[in-house]
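Taking the form predicted on its own, here's one chain by itself in structure tokens.
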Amino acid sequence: MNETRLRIGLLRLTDSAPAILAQEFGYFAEEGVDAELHVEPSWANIADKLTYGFLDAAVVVPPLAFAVETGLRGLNQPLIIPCNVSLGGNTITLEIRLAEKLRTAAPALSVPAALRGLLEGRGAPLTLGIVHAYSTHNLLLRYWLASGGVDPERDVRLVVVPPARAVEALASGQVAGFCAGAPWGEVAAREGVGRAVATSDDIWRNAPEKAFAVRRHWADDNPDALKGAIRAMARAGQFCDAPENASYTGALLSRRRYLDVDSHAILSSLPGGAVVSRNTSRFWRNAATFPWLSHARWFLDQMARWNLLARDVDQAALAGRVYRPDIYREATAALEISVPVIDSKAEGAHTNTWDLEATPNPIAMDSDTFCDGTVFAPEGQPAAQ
């Protein structure tokens, strides 16, 4: 069989995973796709060499293959995400004594509450690190920060910090705290100058994080081995998901060629991996790898809510240009696994756990609420309750 190369960039986070163990396992190789993986300092050397062609793929965040697409950045370069990669897994960290601070402060009130009263009668805004601009890091947080009542245009300085260097700004100084994917968070806390007050889940249950972004030109190209990959990175995300692989997952991220960082921090952020943990990244549950389209439209809501993105784009056209999840019901026809018979879902409209319709058979879903109660349904689109 001959294999087609396919360059795939990604971060030391804990939900590279998927990619890392595709690899490891040959599971890209067995699909006919020669993968090479580049683990890149930041988001913006991931949007780089996607755009100039020294990448054909990433593990990414929605909203930076988004601001890709459309030339947000400066060039463009047109993406598609055929597959999601990861639910949940940020955490917000504060340095040690404001995170006590807000901890005193918020049994009566919701946290970001509590962080408003904190914030009052102060000289500067509070100083916070987000890993990019585009990113879906600085969208939650500006969503719980506006939950309770914090403007993230006045009360707080949003400034940009690679993952792997946000415990270093916050030991530092540099930053007040930071919004990050795992295992950062974990990394500040066991290092003493962090602890997390809010993880994705306090923002919006089972919220996307990563997901598959690829080179439409590549994907065009190359349609056979971008299915193959695309079932790679499935395969890998039903072991990384398994409570039972945690360990093995953990060991093998924290090689240094990968995340080189300390096994048992990994594992807190892995199913399984943890006792207790407040937040994990989910791989293959409540639908993990497919590319939902009412992700993708809040992503976009909330790009255009923060002017990151101009207010009369055709959200609809750019989420269904990007998102494929045709390509992903035809990859994964072939793994005979329980795929939505739908597109979009109403985010936020799911209190408890439900069933959601699928073939050959329905899919056990967790709950996906905001923590303002809110219900996203982007009009027009079809949408299960």
Contents of the next structure:
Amino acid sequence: MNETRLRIGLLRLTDSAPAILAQEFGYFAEEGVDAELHVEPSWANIADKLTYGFLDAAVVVPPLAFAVETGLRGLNQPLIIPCNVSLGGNTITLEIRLAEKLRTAAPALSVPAALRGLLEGRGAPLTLGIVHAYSTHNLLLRYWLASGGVDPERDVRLVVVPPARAVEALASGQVAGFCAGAPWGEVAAREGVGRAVATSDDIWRNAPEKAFAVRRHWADDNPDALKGAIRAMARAGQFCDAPENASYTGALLSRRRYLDVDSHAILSSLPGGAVVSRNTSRFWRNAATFPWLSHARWFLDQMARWNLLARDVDQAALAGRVYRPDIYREATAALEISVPVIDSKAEGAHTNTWDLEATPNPIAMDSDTFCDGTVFAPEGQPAAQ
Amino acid sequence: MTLRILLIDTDAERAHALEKTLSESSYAQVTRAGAEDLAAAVDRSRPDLIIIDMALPDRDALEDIRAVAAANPIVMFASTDDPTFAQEAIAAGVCSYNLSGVALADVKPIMASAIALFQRYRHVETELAAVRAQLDERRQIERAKAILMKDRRMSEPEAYRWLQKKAMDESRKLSQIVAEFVAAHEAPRRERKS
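For comparison with the form predicted on its own, kindly provide the form predicted in complex with its partner chain.
Now the complete complex, all chains and molecules, led by this one.
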């Protein structure tokens, strides 16, 4: 078979797992895709290498994909997101004394509301680290802070700290806390410098986290390889999501060429790997691999809210151009898995477990509520649940 | 006109060489920074141009430069109208942020020197890596032969031929066969020690 080369960029993060697994298990090769994994040191490198054609695809935070697509960092490069990679997995970790003070300060209040109380007595704003301006972390942290009455522009100072440097920055006092993906919150806890005060789920249950972004030119030139790559990623997602595979996946990820981190720190963020399952990434359950248009719309809405995206951008058109549930359906038809029949859901409307309409069988879903109780159903989307 | 340049590179030798080249041209004033709080470094030196090693994760820390620089968005690679130039920069492993909107024509020669220098160092690195790999392979072969001679009482030429034959039979590289063989035979020993 004639193999198609696909260069995939990723960072040293737990939720790079499906791409690493699909490569190591030969899922890409079985689909005729000659995948090359490029472990990059920074989101900036991923964005630049996608922009200038040094990478064909990447496991990215969706806001960064929108930034590359629209040229917010310079030259643009059209991208599509034909499949999602993970849900959840981030922690907001604060310096250990501050975390302790918050816990005892006002037990009746929500954590961000208690933080607001603590900040009122301070002269200078609190410095918190995010991994990139165009990241889920920045948007989730801002949403969480604002929900407790903390103004992310005034009451705190947000600085960018690369995930692999976040623990060091916390230990040295450069930041008082950070929002980053696994395993870095766990690494901070293990080193005794920080404690998680909130997780992705505390902000938005089953929040979308990483997505598989592909250069549109590559996708147009290689439609079959694209579908093969989506199938490989979906199968790998199924494997990584199964609790019995956690120790295997953890050991694989901990290798020096990938995360190069103690496998125990990775384990705690893998489904089935945590003793107390507080902050695991989800790779399959809750339709984790489906690229929801309503997820895209939420990211764009929040990017505009914080002036990361011009207000006059047609968000519905941009979301539809990048997020491609239609391609996901086409690609996975051969897999005999259940696929949602709708492209958008009313985010935040499901307070309990619910059945998502899908073919051939409904998918059992968990809650998708926001910390402030909002229901997000932008115009042009069915508000029905 | 003098350009203020902030150079962020943890390879001291390369950084020094680039600083020297740039300082020889009268229009550049270079400040060097390591991997500290980069936002603070930018704030202090107020550069027109930042040149950074792409291998540093700290690049992400520069991405939200709006917080410290003017409200202008960052311009990547100085010259976005010339993709080939940017591609050369990426391939060499160097990137630039143009902060103050200086004319591209002024920035281009500076970036060209940086690219040339990074290319030269990359070349040296690649050669060094190749030599190391070769040495490592030879060391592994010696180890594999020693194991075979001791455990299976082979002579040295016999041991070598055995490894070569195995590689040929499985149509794989000798280096792979040897690495696996050594790993398989040394792993139990290491476990016993711990």
